[in-house]
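The chain below stands alone and is given as structure tokens, in the form predicted alone.
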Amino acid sequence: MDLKDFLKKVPIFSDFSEEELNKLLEIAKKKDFKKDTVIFQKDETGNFFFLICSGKIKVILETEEGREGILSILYPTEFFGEMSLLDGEPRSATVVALEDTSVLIINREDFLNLLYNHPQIALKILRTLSLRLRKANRQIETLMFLDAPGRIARVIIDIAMERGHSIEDGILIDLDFTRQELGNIVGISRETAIRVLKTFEDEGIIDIKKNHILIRDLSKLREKIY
């Protein structure tokens, strides 16, 4: 991968000259990260940046009875790490890489310099910040007031909103996590999980492939939330 094509095509880097890339490419650093490795965990002193180059990774929460709450998942282009390093506090949740990942890091201190020298860097990752806690919301309301199809149906509608593909038949997402990982990300148990999907596609709401799902009837999977 050329990391500064790969910059280029990186929203909050997308201002930048090719001298400023040049600058960004000399603080920050390449690391890998196997499959199911944490990358930091929650309470941990934060001093570095993540850009995901490849691969993704999720940002959980744990109870004392060792459940796993998925707060999201993000992809290539994304990232992470920035709210210790901006108010100074550890890390607010536990990351591990959700298959062998590759990320950009800087430190603190060049983090923090590059906010300084860049100001439309900081406005990019506010906005970012704003939508993910417009997101946070929603599973908050979700939790609260959805049973378990509703909880699925917002989730698919969600992940088709961003990154679904408009196809012949339908709507085609990519399911890359694990029946286990979606109902984490809900508050159900897999096999829950597994019975609602199984009930939308016998409803021929949708189509359930290895790693796909074709959404055939949006509206009627709108109507599970309401």
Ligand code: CMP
The other form holds:
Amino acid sequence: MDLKDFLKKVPIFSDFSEEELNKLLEIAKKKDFKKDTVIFQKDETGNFFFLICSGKIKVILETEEGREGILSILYPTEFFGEMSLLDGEPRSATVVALEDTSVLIINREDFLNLLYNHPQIALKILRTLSLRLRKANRQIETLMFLDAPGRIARVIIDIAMERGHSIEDGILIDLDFTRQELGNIVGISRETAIRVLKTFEDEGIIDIKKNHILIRDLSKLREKIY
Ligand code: CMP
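Alternative state: the form predicted together with the ligand, after the form predicted alone:
Complete assembly follows, chain above in first position.
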């Protein structure tokens, strides 16, 4: 797919005319990152806005001992790096490519001009920030109130609601990241994540395949949360 066709599918640019898309392509630069590359580090100065064209990235916080917490995983047509450009503060988190990833990069001045000249983009970005804040609040709630089984149940249900497929036996989700990363989303170790998943499997609630989880009994999974 060429870049212009791709941009037509990006929600924040969906109202753009052909001419506006052409102008956008003049200011945006394509950049490729190999799997596991750090795209930028927390606390660096932020000068660019990033739009994901292909691949996926994780937004993380790390401790000095190298423990990692995942704030979010973002996919094609989603953006990151807007916060530093909007508030002038350093990068709030580190961003790492989870697989080979291509992005479009727009510099601070061009990004801010886009917002001034196209208030509908500013509104769409605000809407996304609001949805991200909701998700972050939910993550805080999970970490404050739920035990390990509750945390795993909630993250599986959230993924199922966002991008699960209903099939005859239940809801199938692609688990396109590792058990370690699943644990890192909800603040538990890889070992605990594996143990809890195994218990759910033994109880007939889920089936675990290599890269998929099949939710067989959604109500029982929901019961794990409270
Ligand atoms: P910035 O602070 O410039 O750099 C890190 C980026 O990660 C940030 O902009 C956002 O784009 C993104 N980010 C930070 N926190 C979250 C979150 N909780 N959910 C989704 N994206 C986030």
